[in-house]
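Take a look at this one chain, the form predicted alone, written out in structure tokens.
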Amino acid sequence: MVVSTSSTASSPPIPKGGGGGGRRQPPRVLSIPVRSSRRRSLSASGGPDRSGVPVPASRDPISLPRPLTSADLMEPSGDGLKVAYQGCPGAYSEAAAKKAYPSCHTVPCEYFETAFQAVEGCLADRAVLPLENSLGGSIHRNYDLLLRHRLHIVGEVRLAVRHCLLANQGVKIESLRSAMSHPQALAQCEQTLTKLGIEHREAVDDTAGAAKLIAEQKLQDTAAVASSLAAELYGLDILAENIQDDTDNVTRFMMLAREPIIPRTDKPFKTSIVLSLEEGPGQLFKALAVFALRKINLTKMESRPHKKRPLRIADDNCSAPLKHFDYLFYVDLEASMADPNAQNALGNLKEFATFLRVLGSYPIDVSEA
């Protein structure tokens, strides 16, 4: 069990809000509304029968729509799907969205919360957002947003991150004084950047946004840490490839939808839950025991302060009451909610947990990152 502490044409972007900025402010995604296409009418009249009476086309079995199957709900092809991600075109999140739904139309969003809102407001069908990185750890903001919004995790996708050092044409590494990128990308390349003599760091909202800003402002002393696709999109030179400090740099993304999928037992599944417990000795042990006794493996556990109840006052026979942080626990189980064993475990957990919510039950990504 791991315990953590811590392109095809894209659709128009979805902004959360406006905001100005100076020369080195993070780039903002433009505000262009996304229009939903109207449903086509399924009714049509056929030709006349022998008596001359028109026969509705629905009597013809060939024209009837095929009923959806559980396979359709499990593995959508992505044709026509609008998938939201955080960042500018060329971001790693866009590559993850394309891996999850190869034929989708990607929708760039300025913030993580904007992507959640885009799906909730039917401006996008899915969202693909990072949850954890093998080097940088968990993306806590998205854990908090999972609880704030009523979306469901319907899948996961792992993406190998290969950072490149990008600069305007003609710029040499020796003339660089600063590197610009997302804070996690900068942290993942810290040692390499230092060896290259680049000491100063500038954090922005996303990796592709850094590449875009450097290209637009024609900076000569600053490089971006971003993908090779970002270099292609924004006309930058690749000065160095694979500059991450660890070659095993993988980000796990979650796929979000308005409705959950139908869980199955014919393939490896994972179930994500969030819970809170009463204060007291052995409470967490009891929670873990409901899974251990049923031989259900836990692949991740993440604790986050309970924002609605940040402090809990307890009288421990001291002169003054003590204040303790109240926590939520995010847990990933190697089990499907279609498995009676998992259902019994959660039923047992509900007997003493003060809060319990299933965030999603979805297939495990077994493909290569």
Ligand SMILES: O=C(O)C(=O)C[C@]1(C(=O)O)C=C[C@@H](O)C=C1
The other form holds:
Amino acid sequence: MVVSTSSTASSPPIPKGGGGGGRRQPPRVLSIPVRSSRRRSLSASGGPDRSGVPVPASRDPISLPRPLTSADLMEPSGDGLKVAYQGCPGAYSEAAAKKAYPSCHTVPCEYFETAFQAVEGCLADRAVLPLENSLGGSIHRNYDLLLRHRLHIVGEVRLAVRHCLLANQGVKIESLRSAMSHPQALAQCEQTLTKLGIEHREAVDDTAGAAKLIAEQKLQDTAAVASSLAAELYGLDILAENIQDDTDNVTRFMMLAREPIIPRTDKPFKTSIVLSLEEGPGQLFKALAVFALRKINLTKMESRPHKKRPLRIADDNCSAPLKHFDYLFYVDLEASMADPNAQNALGNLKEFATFLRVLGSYPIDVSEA
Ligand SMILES: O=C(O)C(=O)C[C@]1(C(=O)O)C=C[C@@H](O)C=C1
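Output the structure of the form predicted in complex with the named molecule; the preceding block shows the form predicted alone.
Let's see the whole complex now, leading with the same chain.
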């Protein structure tokens, strides 16, 4: 889904290191008029008004909090919410932010890390960042950043990514030598670009940024791989549509917030964790058995180098000590942290994992990508 230009409320981009300075929004106070069972001659504060004349309750209703409903516990749809994403206006990440929070204000950020910092520093309320693509695989940088920052995953959103080939007005496909885009987008279109006879690839920070640069520099031999919205925003022609190598090209994004959401069991939830284990035979098998024995389905597993301790020295009675690679395992479970079965599984895992952190428990995106 690509959001139309007119509905895109966006703020100026936040450069790298843009955190700090912002203020936390005060919590929303829920107030509705209620019928009072107290003495009707009292004002809302329980006494007469400034003139000493008793005020009827109907003129100045008493504000009492209404009971919370399950709808209050869910993520807001985005009214007034500031949502950080990486890239320029017209990037797929912005479309994902709009899909996740339809009435939000999008905040473009230069780097993934800037989006994390924007939420931590209260310049934005949420960040929406890509985690994996059906063709290109995982976006490892964001897995690593999840551990370097203390934000919580509060949701996921899947977006159908339909790439276009964009060039300045009058440029023909035959005269193109180079394609410029985000490395993931270039990888998703590799075969099509080769078939079109475009030999060179130029990687930039985001798809819309490529479109912007080509328009600004009036390049005649280079096309951008980007969205149709980017063509509209930067005044480029669409030379070809749907150029991704697989028609079902989907990117999964995570929604991040400073506070976790309250997990529930009345709808399908996913829980994302990260762990590390002792070295030794069967350790990973033991960790996965914790879930298998409780019939908890795993939807994804990713291993990344343990940045703080990338190599583990083992003395295996050899002349020189052996150096093993040391890993962190990111696992997605099809379970809610409100489910005692999942709680028991994690309790069991904690008994032997050398490190365990719950990154978030959030509703599964079951919408059409
Ligand atoms: O460059 C963009 O438009 C992005 O939103 C980034 C990104 C990515 O990081 O994977 C997002 C979706 C597409 O898979 C291609 C690029």
